[in-house]
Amino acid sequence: MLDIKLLREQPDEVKRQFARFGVDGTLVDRVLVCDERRRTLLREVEELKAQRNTVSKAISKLRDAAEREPQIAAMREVGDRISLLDKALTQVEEEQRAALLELRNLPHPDVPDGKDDSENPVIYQEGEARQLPFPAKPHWELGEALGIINFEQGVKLAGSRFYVLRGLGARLQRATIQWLLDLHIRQGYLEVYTPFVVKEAALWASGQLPKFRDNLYRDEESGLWLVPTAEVPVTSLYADEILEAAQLPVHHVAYTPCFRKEQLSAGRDVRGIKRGHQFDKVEMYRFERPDQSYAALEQLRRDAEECARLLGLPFRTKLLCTGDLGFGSAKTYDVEVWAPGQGEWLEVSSCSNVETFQARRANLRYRPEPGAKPEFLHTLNGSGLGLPRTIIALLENYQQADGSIVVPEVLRPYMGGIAEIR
């Protein structure tokens, strides 16, 4: 969420920066038009309640009645007078904050213009798209011969876009989450555990809500929502919160199953497990001062470029654009794998810097010195990895000539010392 008072002060310019999106300024309008009648209404309410407080001091100290009953007759017109106008107050206030919640977060300077991905600038790279010395296969061919991937299978049980992995396929993808965790927990990252499902607050409060509305699975009964990222209950861990100085920053790590209605193009990515329903993630998510968020952002880069180096991955890193960058961001990293058997570049992280656009809607604060005013925390988070992604990268980087996959050796501790999946 932005700063209301950025919208009352700068108006033209956020308007300026809205465009480099295509986005219009009318919402920004709208809610400066929700603000001044709120703010009218305000002080029409706090002075018709001064009048009363002070009108029914001055009753309490006459003894005439016929004196008193013409004003408590008409603090009662004030008194309903004051009930109308809370009622329009709330009813404006809230048309403000629905408003305000659908209005994207501004673009750091660092970000480039351009109209979508095909214009995101590499700014790093480790290995080559490369070639393997023999037809490299897809993953979806290696999985289902070496019989550690069954499409079939997976729709039978839950429809299109859905699958299931066997023996050391399902055995690889939770070795590599293992390591995973393993890994960011060595980097300085605290883990934790958080529950699959969340009430609609924290879907509001870490910006899925109402964008994402039609991506999200929910249920009815009970009104909870299956998570889409770990990013959304690790942002309200400390929602409401004021935290000291001292505690910052925190990093957190955590694994959830992701749940989302990705709305596929028909004929695109149809074969296998590179776009589901359901997938895997482990998520970096850190708090961070102001001042410090945009070299905490760089280090978050490094620990998701980490993963891919030392999973011996060919990658590369893209600044987004503002065609491509999410609706939250401030900035945003893309870290991309190389998957010979696709012959394509594929995202496994997203790294990105969201300012104060969470922790204001989740109240999240810190106060920087003892007995300072309390003041909005910037948050990250990254994908650190996102699978099944990387076990595509995996399979196709480590395919040898007889379709068998080599293990990295960084896995194999995890996988029972298993070097080959034959």
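Numbering follows the first chain given and starts at 1. Not measured: the values here are computed from a predicted model. Compared with the form predicted together with the RNA:
Scanning Thr256, Pro210, Ile82, Arg174 for the location where one rigid part gives way to the other between these two forms picks out Ile82 as the hinge.
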The other form holds:
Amino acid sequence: MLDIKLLREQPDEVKRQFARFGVDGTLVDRVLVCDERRRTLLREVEELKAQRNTVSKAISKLRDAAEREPQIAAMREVGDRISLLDKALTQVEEEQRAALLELRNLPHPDVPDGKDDSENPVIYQEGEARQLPFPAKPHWELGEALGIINFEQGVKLAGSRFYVLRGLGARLQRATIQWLLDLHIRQGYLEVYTPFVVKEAALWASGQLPKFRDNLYRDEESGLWLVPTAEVPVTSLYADEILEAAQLPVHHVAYTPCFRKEQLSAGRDVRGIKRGHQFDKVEMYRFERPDQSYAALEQLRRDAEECARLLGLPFRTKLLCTGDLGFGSAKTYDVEVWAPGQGEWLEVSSCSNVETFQARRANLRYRPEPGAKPEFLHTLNGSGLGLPRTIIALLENYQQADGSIVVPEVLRPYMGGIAEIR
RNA sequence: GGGCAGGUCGCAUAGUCUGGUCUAGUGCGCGGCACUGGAAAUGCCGUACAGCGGAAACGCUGUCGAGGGUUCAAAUCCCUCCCUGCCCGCCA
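Hand over the structure of the form predicted together with the RNA; the form predicted on its own is what we had up.
Up next: the whole complex, starting with the chain shown before.
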């Protein structure tokens, strides 16, 4: 959510930034119209309430009924007027808030213009888009042949875009999750285990709503929603709280499954385990002082890159352009790993600084100095890493000519010492 | 699922029956000041958040779990919902 004061004071600059995303300024104008009307109504109704408070107090001191009656009658009318104005005020407030929630975040000055993901500049790379010394197989062929991925069983249980991991496949994923968590704990993140379902408010806070409503699973009866990413519960961990500056920064890592209907991408990536309705992810999340948040974004990116590096996967990092930048993000890096079987770079992490966007929605503040006024803090999130794609990259990079898979060194302690899947 | 008891200022509690003197009291914690060689103890003062107006000082409005209602006036009365604790039932 954007600061209403910014819209009031620099509407043209905000519209200019929106124009870079092909968004026109209609919503900005709507917010401002509401804001004007809201303040007019507010002034009037507060004046009446002040009057009523004063007179009501005076009435309580009057003994004589003859003196009280006319005052009470007068206040009855004032009361009617107040309830009328209050209703109008509530309505205009709701309209303004709804419009404000529809507004995307403004981009950081570093963000380049671009039409889509093809125009994201690569800013860092380690390793190459290498060819293997034999014809590389895609992970779905490797996985099925080894009996570690079963697509039919997934479909039988839950329909298309579901799969079952078996044996060392399931164990490899579990080992990777465990290793990732332990790595991030060493990097200074505090592990949290959260509910995998949340109230609707949490999805507004993190910015999933209103935009991705159609992409979310929900239980009508309880009003709870399945999390599409750990970012959602973690954002709201401290919602409506004021953190002391001394507590910051707060760094969390959370493992959760993620549930997405993926209707927005129907028909894309139908083969393999790249894009399913359910996947696992280890997520890093940082609550930072605003003046520290961009240094924190660089650190977050390095922490994500470290995962790929230690797993021995070729990776590169891109800076997202306007055409690919997420709704809530001010600046995002994507980390991609090379998958030789599919012959493509796979996004395994997206590291974003959303600045105050989520903090405002979650009403999450910190106190810069003891006794100072609370301010919204900055939040950042980054995968570390997304599991299916990491598994894809592991299978495809560590495959051998005979279709067996070498288990990366770092994962072996988590696999009971197993060095090879065959 | 049924019953009972609760939800008040950072924490703990008073206030709710009997609506107005609640500008929500008190204790603890926290901050400042005084006293002190320094400290403890003690005393005094202060101690929420948001919105609106204002250059500021400050003022007004709202917030006693949430929402609605009654009333000139609601922490207090009524309704709905949420949460917590305890008891019972059921059950992975």
